[in-house]
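Just the one chain here, the form predicted alone, laid out as structure tokens.
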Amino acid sequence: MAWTSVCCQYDGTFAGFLTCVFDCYANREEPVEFRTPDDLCCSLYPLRTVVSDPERAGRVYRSLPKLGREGRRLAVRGFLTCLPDKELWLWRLLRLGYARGPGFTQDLTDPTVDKVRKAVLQLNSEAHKYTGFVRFSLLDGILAGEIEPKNQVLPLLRPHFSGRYPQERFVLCDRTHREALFHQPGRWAIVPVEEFHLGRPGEEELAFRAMWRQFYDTIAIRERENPRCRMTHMPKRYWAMMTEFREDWDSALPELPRRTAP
């Protein structure tokens, strides 16, 4: 009996996309498109609602150890990913390794494993650039900090922060995709938002990124500036959410006294 090609709609998240994955087999069904409520494109193929259920995703969930540690591994943080058509990609690297066993994902030559090997590979490295590009500012007690990655970085970057800074209450807010982790002692959650305005900094705050820019500043030897071999290391869109290199921030900084030549 041939499948039947569907489009499915979904909720957006990982448990509406295994929900998805379930449907689809229970009824034998081909997705061949993905769309969230946020698309305002229309399909060709007959349309499927799914509405996110947490048992049958878990069931899913339940059954990615029979992909092996690494297809688990690039089937959970493949979704975390940019890829476009991810959920398309997600859904072919799902029935290859059902179908195969474990030892799919060595089969590199395979263009489905080969793409989203590369996507998880891009998100790893980002997430990765994070650990030391994420700046925080004291406001009111809690830290906070702003990124705009391409990938879902946040749930790779939880057990980093989280570990580094345990007692500590902070917030590291997702601008792309409108999400925010928060964590305080004993406690985190990554939660939608849809805005994230960083409060006024005290004296304080103004103080410490005043002695960084200083300090970046200062240790810089002129004579071995390379610019290419900078943006090598730390790529330029990082940079608006850096505290060396915010130009919106030079006004409001106090002025430190200058290092002279002895």
Second form
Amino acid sequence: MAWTSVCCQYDGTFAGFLTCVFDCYANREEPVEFRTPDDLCCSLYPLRTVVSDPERAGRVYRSLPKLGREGRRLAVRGFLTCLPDKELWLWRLLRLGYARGPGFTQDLTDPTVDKVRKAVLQLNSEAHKYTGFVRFSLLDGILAGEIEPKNQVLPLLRPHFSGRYPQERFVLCDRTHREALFHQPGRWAIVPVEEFHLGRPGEEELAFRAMWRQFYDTIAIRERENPRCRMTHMPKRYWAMMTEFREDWDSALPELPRRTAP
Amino acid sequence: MELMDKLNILADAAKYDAACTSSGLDRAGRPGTIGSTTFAGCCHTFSADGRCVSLLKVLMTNVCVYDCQYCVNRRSNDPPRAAFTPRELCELTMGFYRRNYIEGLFLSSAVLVSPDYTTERMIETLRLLREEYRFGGYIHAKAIPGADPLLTRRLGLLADRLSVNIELPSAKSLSLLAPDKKKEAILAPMGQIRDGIAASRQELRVYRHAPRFAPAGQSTQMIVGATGESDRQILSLTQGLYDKYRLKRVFYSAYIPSVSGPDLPAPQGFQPPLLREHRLYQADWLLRYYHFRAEELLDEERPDLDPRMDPKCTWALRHLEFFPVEVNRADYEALLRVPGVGVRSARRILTARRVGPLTFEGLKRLGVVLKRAQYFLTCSGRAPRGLKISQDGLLRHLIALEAPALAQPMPEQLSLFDPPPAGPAG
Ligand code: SF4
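One more: the block was the form predicted alone; return the form predicted together with its partner chain.
Below, the chain from earlier opens the complete complex, with every other chain and molecule after it.
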């Protein structure tokens, strides 16, 4: 008998999503839509409100190795991507994986594998770009930076920056998803934040910003100027948070137009 | 002199060096230190000329006892001169590194007093960085030809990558334009570094804590277009450097007149050969990742790369007997020879066809550029439907595909091409 089509309403967390997966399997229901508290409108399908439950989520999570290493990676990272209807795609991916076993990820031309894999590639590539494009300011002994990524890159950036600055206290704020990574020697956490303001830069901070901008301008070879090439490698959307493009950062504190999270 | 002014002078003097990569070494950060490196390297920004900026690239000093004609810092020229103290350079590097502006330091130098003296200053800087500042980020250092091999060795124990610039593509050009530099004096440290790297690898296998000598390998660069060598000469030299000296990279830098000299091209109206440099990089890519040899790409009758098309297309058109390649059976090497198939898509083809035979539709999903590849492939014996084209037409077609990129003031650096498996900073 065909599974009943339903719309799952959940809290938008990974644990919540995994709880949905558990319930849908248990009740033999096929989710055709997922909604989070941020989505407003109504649905044509019977609504299932799923409350995130560590027990059921844990059971699904522990079953992920059945998808193989690559399959598990796609499922976990897939949830961090900005793929539209990512929950639906991941639901399909899970069903495919449970049915076919670890080798299913080799089927690169399968529409579901293809879709999720490309979204994860994009996530990885955005995270890789940010390992370079993040700019910290040293404010009162704490390194502080902000980013506006499309995907949820903080969990991917965490091991990189914690490994790189083991002795530093730093905070990196993701303004798109309103969360921040806090790190101090031996400890770290990624937590939701509502408001985030950088403090006033001191003399030394201003001097370093100025020297960096000077270096950046000097290193370009005039005879080779190539704005298009620069844009391909470093699209404009990154520039707003980069010291070398913020003349005002030499004197003022970085106060950027607030953007509301999606 | 203010630090800002020194930075200005010594970054400006270093900017013509093409290498700014931080690749070739994975080193995790350790408690009590600061810094790490990643194998793929990392670009921290892109300058207005579209080049990746990964390292703080500066000269220790631009005061020089030599007189290379093409160089602004030559003895007979009169630019503003400056020198960093080791301490200043350390503070600058650490300040930039903590703020995540850079991946590390690229330290080069003009020859102050003597090669030995210069190298000692560089060693002192790197020693401070590593020992006192506990810096674990990337360091690329230039070995100075003519320095005592013991000093070069110490430099290599502190740096991750060493390079010796071969400067010009032939000994003749070298003696003409850089009379103080001898081919032998350049090749000697190159050989020493190669042997040092090999020995260090060997020791590390036996003893995990053996000192590491230039663990990210060695590179070099040469100026293209200041002298008359053909692409064939340049590529054979490159091939030889990869074979004999086990270099990680050879960089090419299109000559840009910054000073005038009797044996240099006249600066008036001189166009830096950027397209040529681009084609050389593409050909270099083929040597390093696509299992091509220099002699396959160019020969006596055709000593220069075709400016209209990438070298892989040119090769394919001259070897139509090699095609079509059958996607579902061909081995990795054969797939790599197909225009429009890169290293990554070739690997994906191998993976995906284990599940079932591939179609043209499927190839598109794998990232194969069908616009190019379709002329050279079959899927289970079939060519794409409706595709009939003469050899002549094919040439015109492939040229037309690149035309939009060439119509731009400058071709996009390397981005027409598949990125190497190692990532953006090769
Ligand atoms: S050695 Fe030659 S190339 Fe190097 S700085 Fe001196 S003059 Fe310039």
